[in-house]
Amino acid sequence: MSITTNQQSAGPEVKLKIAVQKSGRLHDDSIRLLKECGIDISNGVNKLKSEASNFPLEVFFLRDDDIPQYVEDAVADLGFVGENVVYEKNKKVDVVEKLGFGKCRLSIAVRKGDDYTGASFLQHKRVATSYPVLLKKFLDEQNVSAEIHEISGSVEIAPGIGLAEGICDLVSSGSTLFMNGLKEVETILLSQAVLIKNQQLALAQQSLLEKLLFRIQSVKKAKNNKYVLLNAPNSNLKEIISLLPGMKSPTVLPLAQQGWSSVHSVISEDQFWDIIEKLKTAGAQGILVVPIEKMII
């Protein structure tokens, strides 16, 4: 006698595989962003792979320079990586979101005493870099012929040891250049961390990516805005409301004290101090500024 059943075996769970820098300047901010998105990741010491406990996400911890290749080859669906690496490696991946951290610039630097008057200064000179593709693109655009020395690490010492007359390297504060007797003279790329994806992402993974992007964008909006509460005299209420952009319009609630209202709104970080000064001038009092954890629009 045979027994039949309508029960179907469940297929494999659909997951997103994301590559994250295993160490270095982008690692901590990448993991922090995932956690701010409500995704619980265990990133123990020397782990090469980890699974989220509350989101269908698998994290690979890889070398920064290797991430675009892994994403192009679909070993990983997504990757957190610097724009400088994306454009230097020139792999077939799509940038889907700029993440707002890891900001730096790829710049040309020469000795402090050099009379740099433009890119033509580099004509027939030696330039040391870890970014030969981006450097060559810049030199070609400037119609400059220079000798590119590709080196990894400690690029800034090249002029001091006679290896090159200039360098092309990542710059954040510029203090390393200063300590090595160099000055920054050209910026060829402004870079920040970005989220990249495989160009042939499956439909199921694309759906998960959209959910992840929704969370990332909500976290980014929250960081770029402040929640403001203030007390306003009703006689100046119209002027004060006109200063507050908000998401649609400010919330206004009457206070127990007659003639006063409580006004609640959201102000962009870029406009914050300018608007706060105008609010005080217009008669606002008791201004309270509160950070926003998530912002859903």
Contents of the next structure:
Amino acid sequence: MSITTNQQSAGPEVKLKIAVQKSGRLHDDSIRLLKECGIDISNGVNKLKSEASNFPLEVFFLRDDDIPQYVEDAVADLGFVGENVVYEKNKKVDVVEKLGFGKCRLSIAVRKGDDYTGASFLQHKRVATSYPVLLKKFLDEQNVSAEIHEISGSVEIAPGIGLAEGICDLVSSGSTLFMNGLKEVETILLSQAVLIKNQQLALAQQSLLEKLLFRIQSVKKAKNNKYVLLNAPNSNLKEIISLLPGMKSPTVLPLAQQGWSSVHSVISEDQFWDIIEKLKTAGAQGILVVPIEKMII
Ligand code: ATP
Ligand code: ZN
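Next block, the form predicted in complex with adenosine-5'-triphosphate, ref. the form predicted on its own:
All chains and molecules follow, beginning with the one already shown.
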């Protein structure tokens, strides 16, 4: 059951090959995103690759560090990988879409007690990192010359064991730094997972990518929005409607109770609390907020 109408329109042999992290912080969210796009992949442990049953897609499970190279070499057409890895590896790939998960920052940290007043603190000091390219770029921009010690893991212990005075590493909550007696002093990159593509995709693959991208964007939009239903007194209906953007304009239905209407609309996550408060002040009652699964506009 692998033939779908998608495949027929793009030719029976055409498939997209996508690289995702084999295990680690991006794995589950990558698979979840594909599932939310309606793509079913059997995800056996220790599998190198897997085929979707209902979309012409083959998934390769790889170490995240290797994904940009595989995409540049067209071993995979696409990849899900952190921006930090994309920019560090500096391969010839295009970033197509930010995916909204795997958010973190690449930061510089020094010992808690250090008197850090700026990047010049690092002048002629040793900085340990797994991101020598991005660190060097930052230091060059700051006209600081420091000794970069490239290490592949547990960077946060470097100051404690006397290997370096500073570190440059990925941070999300900052608790690892804190536990190691360090403080974050510079953010050099804000990162999240992105979809990358090979720069010479064939036309058929390009059109499959567009289908996938359309689905990813619908899932992302849905996540960033909520469906809101509320009861509004007709006396304040105008004001309440003016607070609600909606996809075109809000839906207004009369309630059985005289003088009241039911109003339905879509609110984006970042405006959400602000609008809800204003709605309450304007007399809205019985406000229901419902997640949206897909949003096609
Ligand atoms: P692999 O075995 O695939 O090489 P890894 O150990 O290099 O895995 P993970 O720790 O699983 O990588 O992180 C994968 C990606 O998750 C990072 O490159 C980054 O984009 C993202 N990420 C999000 N939050 C964090 C965090 N707090 N620390 C590290 N990475 C994070
Ligand atoms: Zn890695």
